[in-house]
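Just the one chain here, laid out as structure tokens, in the form predicted on its own.
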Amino acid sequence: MSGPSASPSPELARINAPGPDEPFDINVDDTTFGKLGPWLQAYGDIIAITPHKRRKPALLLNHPEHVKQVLVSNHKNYAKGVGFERVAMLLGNGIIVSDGDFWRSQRRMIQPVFHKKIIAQLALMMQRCNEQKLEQWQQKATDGTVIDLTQEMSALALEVILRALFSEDLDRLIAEQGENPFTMLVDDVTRDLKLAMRFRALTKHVASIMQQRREQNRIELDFLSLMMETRDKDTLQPMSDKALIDEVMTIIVAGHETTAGTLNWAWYLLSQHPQIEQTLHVEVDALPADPGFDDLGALSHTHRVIDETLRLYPPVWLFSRKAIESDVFKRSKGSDVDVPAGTDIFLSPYFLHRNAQHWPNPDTFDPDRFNDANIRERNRHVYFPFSLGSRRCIGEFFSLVDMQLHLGLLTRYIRLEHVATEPVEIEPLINLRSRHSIMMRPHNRTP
């Protein structure tokens, strides 16, 4: 290997895996994104990286068995990793950020909130939001208006998650404030300290809604009321107000950005692959009426389109963990890799999802990768857009239902044509977004 030399720390000297000489601290940014691909090509599926400013060595893992070990089979040995400090400024100590006994208690209390029966009831709200979007796009198609797809998907996803949390209290909040204060997440795509401080200031609105509901002894069918009513199974205590508000803020950001980003990419991919789009049209046109929750089983190709979009553009492209105690990663060739306690571990769905050893023609958009036969043949841990194991995204089912209902309805009546104003590029920050807005021209169609 060649490159800038560095004196390895004692911990790094014990990691017997190849890697670059260049000292480097992995982050969610363009520089890291640009380096990881070539490094994986040069050094294989397990790479030792010398820290630059951090004090502990790092390992980049790109094999499904190692992903399984960190996230599933030996997950208790891996705590949250570096980079969560930035997320905590935005989300507080919600379940994405928290760890240990507090995280386990919060996770147990929140899990029932996302039960299938609850999502089925909220699906009616999703349908109404999508029907309003359909009316807007039909008018814009008639007028020949070009839409900013990226912004529109962001606004739609935000409305759905806010209504899932606050029900009609969202309308009261908008009336009181003269606008929706949470739209800053659509208008300001930065996720810096200034935005984090502005967003955290919105916790006062959540606290106010909670107080009103308590004073009125009012329970709604939404996430907020369900979380206010839930109790820890061991202590029988509710969440503290601070903990509850942190979970609300976490759900707003995570629920909004995952769905918005995925739908942004899905519509773009469909616009570039007319045969796959035509198969989708055949499926949605065959429905006896506009799709609802009970029709999701008939939208199998729609689901595969979403799965394949998540493969190519996983919302969180880099996960970090930290080894609590030492561990060993086995390799099919070469000696096993000893992992010292404290080692920073990095897993990238983006790069594993595009690894040609596991995905033939990995850069090709092919939803049939997710038919039953191909899923059975594939290592189940090679695909993890929502993470895996105990820390798998709690809102995964909610997001998938939301996206299926959206595409199922909108593609019955609308086709989007890409208008190339800016290059379509990835912006690899905390979430994998398009660097520029994707512009589309809607066209009306008849099922």
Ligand code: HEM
Given for the second form:
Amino acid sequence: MSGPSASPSPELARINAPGPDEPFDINVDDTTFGKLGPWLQAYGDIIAITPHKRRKPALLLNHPEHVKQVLVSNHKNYAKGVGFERVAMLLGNGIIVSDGDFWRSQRRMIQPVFHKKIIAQLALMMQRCNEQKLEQWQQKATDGTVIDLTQEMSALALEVILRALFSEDLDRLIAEQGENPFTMLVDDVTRDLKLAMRFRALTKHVASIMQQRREQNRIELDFLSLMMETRDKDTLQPMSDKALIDEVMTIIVAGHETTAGTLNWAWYLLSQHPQIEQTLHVEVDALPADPGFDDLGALSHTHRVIDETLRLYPPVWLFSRKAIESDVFKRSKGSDVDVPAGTDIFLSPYFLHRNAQHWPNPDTFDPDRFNDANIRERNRHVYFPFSLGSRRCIGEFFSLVDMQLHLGLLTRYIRLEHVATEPVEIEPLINLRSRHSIMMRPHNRTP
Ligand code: HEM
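Could you please show the structure of the form predicted together with this ligand, as a counterpart to the form predicted on its own just displayed?
What follows is the whole complex; the chain from before opens it.
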């Protein structure tokens, strides 16, 4: 890395923000992950980085006021940015990728599907999945078997999202195919073009479930039926089948790895912090034997453990936007930064969540950061694992309920002891994962 630049290149001068002299392509990979931290240290909280093939620098923002400007107060000026074309190979034009009027119409139609009342119903299904997992782990604890936590969280999160979409049609699909065709998302951890093609081939199963439901005039209480029934408020038209399938695939991908990764890190952090684990045990031991949706209010420490896990390991660690028209980022120190139209903007929950200016001892796991008093004292735009503003994650409540119910039940009866086979390292791809599987030895515990 070169030091802070005394005489910036002409392109950097035009954008009026400091940054490295070397050209660099920001990506979701180890190289970018390794560079961004030191660059933010060296140049401050708004830095210009010029890609190899373009003369126009991109901006990396690491200040809560600028995050607010891009995602909330001036969000209309920022479209989805670079990198989303790769996501589109998997997801077509689902709402994580789309923009403009099409996104607005789709989001309006899908929003009611994620209503609290629906999630409360789906919580029963989450409980059943967790009960099964508990039985398996209790058996493994008795047998003294070590588990691959990373793989298990991936499989569990996938099952929950598939059941939320397809209810019992998932069992019918597994019976017909002899296996669950979607498990390729658990087994194949690469996210390359080959996987994209195999994943897109799964759309035929979604189309066939939709067709069966139509033929049988069958409506289930799940995301798929609700999306088949939803209508645009203005035109009263349903989604096209193509749009519906893209949204189903979007929900699977957006909902699976994010939740799986968070639970993977949460269990790991608990295994390394016995006192925090003990506070969690006191909380879950006071709950009914099988905590459900109505018990979530009593799971406040559990919620804070999840919030803090998402601070340290936000699954979506880097994402992008593109400025539609020019804009200005004001700064308390130094001159304002002019943003030309078309500038690529990068935001990183990971680096802002670990910025020592906003978080004392940023690398320490401390769920108390999320008690009411501490939240009130902080700038609210310094924490954004689910993004912010109108494009905030639509599945936030669903995943929080899912993760709270999981930890609420499982930590009541099981403690996981880390078995250090390989180093625990971050793998910063599209999602921030653990590079190697985290292995754990389950122990039975009595509440
Ligand atoms: C720990 C769990 C999760 C995290 C950290 C997370 C994070 C995020 C983030 C950061 C975005 C914004 C991306 C951007 O604007 O570029 C997003 C969008 C989205 N998420 Fe999540 N997500 C999680 C779980 C879920 C679940 C469970 C679902 C579905 C059931 C879901 C569905 C979506 C969808 C559809 C969008 C696009 C929303 C839009 O643009 O209108 N996510 N998520």
